[in-house]
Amino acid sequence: MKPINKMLETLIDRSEDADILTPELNRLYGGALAFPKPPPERPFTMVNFVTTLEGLTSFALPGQAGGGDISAFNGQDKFIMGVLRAIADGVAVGANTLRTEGEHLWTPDYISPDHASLYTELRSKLKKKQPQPVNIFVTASGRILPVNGTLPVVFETKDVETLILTTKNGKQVAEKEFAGHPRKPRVVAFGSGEKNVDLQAAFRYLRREAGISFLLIEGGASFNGAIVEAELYDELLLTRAPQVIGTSVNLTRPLFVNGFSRSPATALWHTLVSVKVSGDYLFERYRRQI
């Protein structure tokens, strides 16, 4: 793939933060993007995704079951998704997205290497401590390893520090799964039982702890169901791709959020903050109220 020379259109841009890109990423993605300082509490957290039309993120088979094929690996999704992941302090998925996309790095020059070279001037101009972002893999279970044993590829890359949230009874079978292996990742447990992981104590900790001051989720569907049922992001990114793929009782296929509902009593409301546009794919973005 050649780099993005041309650069995204915006149509809204209500943003009242300081621009925080490098000059040519201002340029490629068509003007400003900006942030309010972090919580003190948590990070300020993102959450990133590609839907349908319809609101889909997954045609749900064997080895179409990424957002890439719902994205039709969009280029100009693909460098939004690389500028989010410059700007993270760490990267969080689940670990059933982990277990399917084990080649996988959440880094900005994995899914966007073209532009490698400006995700690395602006985390230097922003002053990050890691070259990457912390991986990060969110598992109640604590199973992290697919069923076949196979190490996924990030936890044997030297320059990406992983470290997984789980359970205390899942950070006995995490570090029993990784007994064999040379470099373990870091687990830390929150929550005595096995069924949930406390996020709110989680994402204390990498607030205060860990120094992730911005995070990044970019699911799955359960994942990130939980962390908007708890009400711990900040920001929805959205990236809508022109297609219909339709969901059945045969073949159920996810929203960016499952697992939780809400009346309208307590419906989570959200301000627009700015939408983009490059060809027939549109890139929104909002802010949730509080």
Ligand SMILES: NC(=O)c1ccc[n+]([C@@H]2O[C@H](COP(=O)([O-])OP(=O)(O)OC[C@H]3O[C@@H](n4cnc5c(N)ncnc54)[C@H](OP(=O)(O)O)[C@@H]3O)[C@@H](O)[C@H]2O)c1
Contents of the next structure:
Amino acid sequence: MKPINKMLETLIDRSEDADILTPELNRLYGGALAFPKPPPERPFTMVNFVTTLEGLTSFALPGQAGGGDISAFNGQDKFIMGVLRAIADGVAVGANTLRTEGEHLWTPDYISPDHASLYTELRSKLKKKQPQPVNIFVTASGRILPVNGTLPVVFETKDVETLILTTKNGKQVAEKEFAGHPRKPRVVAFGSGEKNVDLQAAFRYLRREAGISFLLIEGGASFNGAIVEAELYDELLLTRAPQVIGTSVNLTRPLFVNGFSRSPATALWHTLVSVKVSGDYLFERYRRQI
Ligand SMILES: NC(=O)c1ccc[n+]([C@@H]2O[C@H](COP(=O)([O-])OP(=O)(O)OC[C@H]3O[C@@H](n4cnc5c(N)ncnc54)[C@H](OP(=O)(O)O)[C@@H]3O)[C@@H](O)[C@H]2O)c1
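Please move on to the form predicted together with this ligand, as the form predicted alone is already shown.
The complete assembly is shown below, putting the previous chain first.
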């Protein structure tokens, strides 16, 4: 076999918009990264995830349930996540992801510290209002803290603004949970339902009132599923890690979306925007066909 090139190599790039990267990030990314203008009623929304060859996104094992175990903490995957976070005004995840990854910060520097200064330069070039993207958590229950009550690190981090999108009941629960803590997140309720946040209303709020033009969604499967089913996203950015891990009745493992199913007549189709390769990993970018 030929030696494997670990740099990012662009195999296909069909994007037609103007490059937003700095020259050094363009070199490391293996070319341009471009996006159309965000729509007026919601942020331009990218869903980013890593899957195995059979499309699974978590080992679902205690302490080994995160995306990092799926990518084997691949450096190029982390670099791209950092670029996407640097472009984003906000990064949103479902409450289970926060509860299982309490040490995580959804910032570019956290995921790829070696590139921190390049990400800062990019945010400054893009005239981002915040030094870091707002970390957004979605919960129906409002029970954001893990069972042991430990405060996730993000709520103790000075430079990172946090926002909780929840239901009417959830807002009361979340505010009670944070009552004794010195740094309180902004908690906003959407819709009168108790089970689900009104995502359409929440996305309108993000765009029109919270200053979020570019939103990055990083899982998990339930939250991704709600966003995809509601057709509130523009792009899927998928890292394909070359491993097979299986799933069974005794140990069910999630795909990148969960909680809905469509028919051949209503299936969601996508246009391939770009494909990159690094070693044995593929990095695929798709835009939803509207
Ligand atoms: N491979 C990857 O790229 C990747 C990426 C991210 C996460 N992960 C892993 O995936 C696992 C978590 O996935 P998951 O599917 O169990 O959970 P999740 O999507 O992170 O969170 C699910 C929770 O989010 C809230 N939620 C989701 N949609 C909602 C809606 N429409 N309205 C209101 N609340 C909503 C609910 O919170 P409440 O229960 O509080 O009501 C729900 O129980 C973790 O192990 C994580 O590490 C993998």
